[in-house]
Amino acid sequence: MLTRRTVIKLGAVAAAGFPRFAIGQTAKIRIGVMLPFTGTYASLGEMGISGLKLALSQHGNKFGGREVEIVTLDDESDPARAPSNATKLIKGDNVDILFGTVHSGVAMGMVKVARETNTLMVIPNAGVAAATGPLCAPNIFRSSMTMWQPAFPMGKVAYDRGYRNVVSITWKYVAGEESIAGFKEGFEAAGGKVVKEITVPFPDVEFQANLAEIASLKPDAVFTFFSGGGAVKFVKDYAAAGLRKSIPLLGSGFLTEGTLEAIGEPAEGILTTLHYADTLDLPANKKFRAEFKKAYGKDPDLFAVQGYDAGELLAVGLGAVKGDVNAKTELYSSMERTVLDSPRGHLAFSPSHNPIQDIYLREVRKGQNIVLNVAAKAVSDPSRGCKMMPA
């Protein structure tokens, strides 16, 4: 009688580098999905998901040659719940890959599971550096970004454009304070100071006294890290405050994706840098747009690029150890030496396994986040901390 023990332990043989048993193949792998499906993070959820079903649609829905089978858990963004939700997707659910999240603090559980089950993570979205810094593992892949990795290079942008005294601002938690200590590092490494930090607590959007001090202290610029509700309303106080044609705003590029249209004309002229942006002109790109369209109605964002890239970085790995979830090596080995053509562009993975990607100069012109050229090619974040970066 054939367990599931038994499909186990002819795993490990196969990994050992015996042939591999065809009935060991027949069970369909299991993708443990922790997305937020509802709340705030809800549509980014969506994205995510229908990224990577459309990457697992144009490969049959198989990888490997096996038949996959999506098990979906919403995790509410709730860092409390998230090692019991991991947890029971692994041990009551029986998956075979975790796929998660958006929430930093919710990745940062899901990888606590992960790395002590040595179950496969691929994290489509959340950018919190520890996860492939002081955390990283050989089965904790990115298929994002760090919060270092889009702000950085807006450092000597902005001092490229004649910015020597900037002020940063942010909410007090761990993406705005990753991304503003991206950029400092940045532009302080091209000549540049950040002569004041402003932090406000999440989730406020009160910002009347932080632009009134802007204002005081007469900087040469203003970068921020804001995203969805929070970025709408950051950029219209800001140019409400008639800072707009004074100080310029610079922004890592969550300021301006997917919030566009609720912020309208105060948005025009505002430089954001980002690894991904909609009017990409690449073959890739416009592909895949397309294929994303006529698969579900709608023009897909950043978040469904990462999702679909997670489900590319997925395909190729297990294709080389033709879907054998349990031959680890091979398949983490394959999954590292991974080369996508990704809609955002080249894109390879570093030895802590987060993205080695080029990041964008936009600029916004007419409601579009328009490419002004390749503000730093292929960026690797230095995965601080990280043991299994080369000395």
Contents of the next structure:
Amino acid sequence: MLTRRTVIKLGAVAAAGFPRFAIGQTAKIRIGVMLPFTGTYASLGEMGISGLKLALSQHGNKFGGREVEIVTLDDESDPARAPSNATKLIKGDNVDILFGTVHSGVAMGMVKVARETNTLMVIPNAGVAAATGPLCAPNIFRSSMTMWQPAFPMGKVAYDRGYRNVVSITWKYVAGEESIAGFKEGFEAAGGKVVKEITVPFPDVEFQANLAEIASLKPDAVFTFFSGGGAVKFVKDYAAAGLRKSIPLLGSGFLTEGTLEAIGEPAEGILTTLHYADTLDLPANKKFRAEFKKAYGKDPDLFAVQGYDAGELLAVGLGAVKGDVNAKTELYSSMERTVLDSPRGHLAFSPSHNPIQDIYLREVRKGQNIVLNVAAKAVSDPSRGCKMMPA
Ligand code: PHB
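Structure of the form predicted in complex with ligand PHB (previous: the form predicted alone):
After this comes the whole thing, all chains and molecules, with the earlier chain placed first.
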């Protein structure tokens, strides 16, 4: 019998998160994609969304049996506008999931809004430690890395190559600073010394004065974090300043991702560490690269892989709850337990929702990042400060 009481009870069930699509089963899952589509990181944003869309198309444009609709927003790598942009997607466009971004400062603004609104957020690139550290949360996942993960193993590599005094140079913002800190931790633990840390404002690309300073300091090597358009300019300027032959350039592998064609010959010989390489001899990588090329007519890079894996992670999680984004406990625990046969290799997730993955040592040869060896196996970020509460 349908009494007033049962109606109230049904109302309570709806409020507690009964799936919206129960009426008519037609509602689509809406994913709000916040990425940079302009500026120095534009190509990274383009690759990220292409990877996501490839995963989606391989699942018939459905996650967990529900159609997916993507709403995009160019975040312009502008941290100041990140909270209002994320709020607009969630409140204005009614997205169920927040997907983004590349720039760590922007990601921090998104994390704040995702935590306040308890919206599922997947980070396909930004490496800021706090997102899976002090600000970790049941609803926040990352398919990429922390800045520490690829940078730390380079410390030992550099020391083993005989370098003792290294100068670092990066953009002055959280991702650059955490990348340098990761390298420094590994390098100084091995016995080396970072003798000078140079920074330039983000996204500036005027390096002349800094390169002159490096020339006068004469370190054994230079370690750097730059990416996108800025990486292209830095590597070219480094060679043009005549430093390339005398002072080896080392980096987190972002430096030589998606940039080799634009840099050309000056990139040859650069040594980097990263959780991916185009040339990885793995069946999943070959398949992914062929399918990406078929879909977009160009070769993917790390940023496409991370977008693709974020899509695969969502496919698994939403598959487990049949597309019900409100079945949070089951959705998050299924995502947490996901193990992917990623183009980068075996990919699992830590309790803080950050990837556990191998870090490869790569060298640029004939315009390609060639894998020399695995610099560190199954690297997991320490996730300092993460206290995960139940969903
Ligand atoms: C970041 O801001 O976290 C970031 C940006 C570009 C990269 C990697 C990390 O290539």
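Note that the rigid core is defined as the largest set of C-alphas that superpose within 1.5 Å between two forms. Positions refer to the first chain, counted from 1. In this text, all values refer to a predicted model and were calculated from it rather than measured experimentally.
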{"query": "Large Cα move at residue 231 between these two forms, threshold 2 Å, rigid core", "finding": "yes"}
{"query": "Core-aligned CA displacement of residue 135 at least 2 Å between these two forms", "finding": "no"}
{"query": "Shift of residue 203 between these two forms at or above 2 Å (CA, core fit)", "finding": "yes"}
